[in-house]
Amino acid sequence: MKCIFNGEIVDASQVALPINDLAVLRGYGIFDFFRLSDGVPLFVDDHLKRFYNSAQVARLPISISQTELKSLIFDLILENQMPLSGIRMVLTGGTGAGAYAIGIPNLIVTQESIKFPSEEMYQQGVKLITHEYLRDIPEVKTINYMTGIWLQQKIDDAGAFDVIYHHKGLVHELTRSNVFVVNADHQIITPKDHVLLGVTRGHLLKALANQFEVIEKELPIEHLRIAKEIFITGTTKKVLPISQIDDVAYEIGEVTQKAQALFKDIEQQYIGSH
């Protein structure tokens, strides 16, 4: 398997990070992730833009341009020949400036196998649990997933699929997904602030707005209890219905089903045009 390391395509088995990289010492770094479908890198420009924006906010310089990295990624895809897979771009905190200062970052791009929720999950929905937490710099896709991973045992014990984060009475996001709530008036509400603006979320919002009233605003946690439908979005989740959060059950209704159909069309159109 090949990967990209600091601007060059090399054997993944030959790559190693320095032990004094800030990603190793302090967990400081950013990443982004997109998938290939039928060999087509879905929404690659959106993900590259977010990756470079995250790097800027995190004060991490990238040694090559966005155009150069895109070209290298296409070369990597040709090398590895994995038409259904994920591409992970990581930029570390770097080395050379000490244990508490940003150094010279290492840029790593890997290609990996992916899996999706089961067909049963897409039809019948999944269960979530809640947890009070707000990610550090939530608008940035950082490599800090300690809370989500630490909660995995609790998620498994509850027979749940994932955890939804809330903070000071407001719902924000899941560990790796955005959330949409459908109320009794068929309005679709999704949190606007202190969330990672997902690429799937963005494309779906535009499509939904043509057929529904879609509102980006604060989402009080008590609104989860009175919601009619809830679904989540993400790169490998696509549009996934929620059947239960803690002890509250939801229907898999027409809005969720329409959202699933819309995103399927978005993906197929993108593949067809690229």
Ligand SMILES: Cc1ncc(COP(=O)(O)O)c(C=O)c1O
Second form
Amino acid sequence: MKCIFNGEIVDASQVALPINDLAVLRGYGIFDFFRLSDGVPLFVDDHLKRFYNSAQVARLPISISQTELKSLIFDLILENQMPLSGIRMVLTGGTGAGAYAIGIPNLIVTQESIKFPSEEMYQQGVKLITHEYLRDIPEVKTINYMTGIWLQQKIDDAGAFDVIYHHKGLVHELTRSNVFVVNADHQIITPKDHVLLGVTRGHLLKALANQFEVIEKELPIEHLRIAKEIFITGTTKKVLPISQIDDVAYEIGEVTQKAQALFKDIEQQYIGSH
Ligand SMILES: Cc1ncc(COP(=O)(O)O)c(C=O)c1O
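The form predicted together with the ligand is what I want next, because the block you gave corresponds to the form predicted alone; please supply it.
What follows is the whole complex; the chain from before opens it.
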């Protein structure tokens, strides 16, 4: 398996990250992740844009331009030949400035296999539990998933799929997905502040807005209890229905099914034109 390390395509087994990299010492770094669908890098420009934006907000310089990185990634895809896989771009806090300061970042791009939820999950939905937490610099895709990974045992014990985060009475997002709620007035609500603006979320929002009233606004936690339908979105989730949050059950309704169909169309159209 090949990967990209600081601008060069090399054998993944040959790459070693310095042990004094700020990512290792302090968990400081950013990343982004997209998938190949039928060999096509899905929404690659959106992910590159978010990656460079995360880097800028996190004050991490990237040694190559977005165009150069994209071209290198396309070369990597040709080398590895994995038509159904994920591409992970990671930018570390770097080395050279001590153990508590941003140094010269290392840029790593790897390709890996991916797994989607089962067909049964897409049809019958999945369970979530709630947890009070706000991600650090939520608009940035940081490598810090400490709370989510720490909670995995609790999630498993509850027979749940994932955890949904709320903070000071407002629901934000899941560990690795965005949330959409359908209320009694058939409006679709999705939080927009203090969340990572998902690429899946963005594409789906545009398509949903042609057929429904879609509102990006604050989502009080009490509104979860009275929601009619809830679904989540993400690169490796696509559009996944929610059947239960803590002890409240939800139907998998028409809006969720429509959102699933719309996203399928968006993906097919993208593949067809790239
Ligand atoms: C915190 C967080 N929110 C939302 C998402 C969904 O974003 P996307 O649709 O771009 O995969 C992710 C993706 O991993 C994430 O880490």
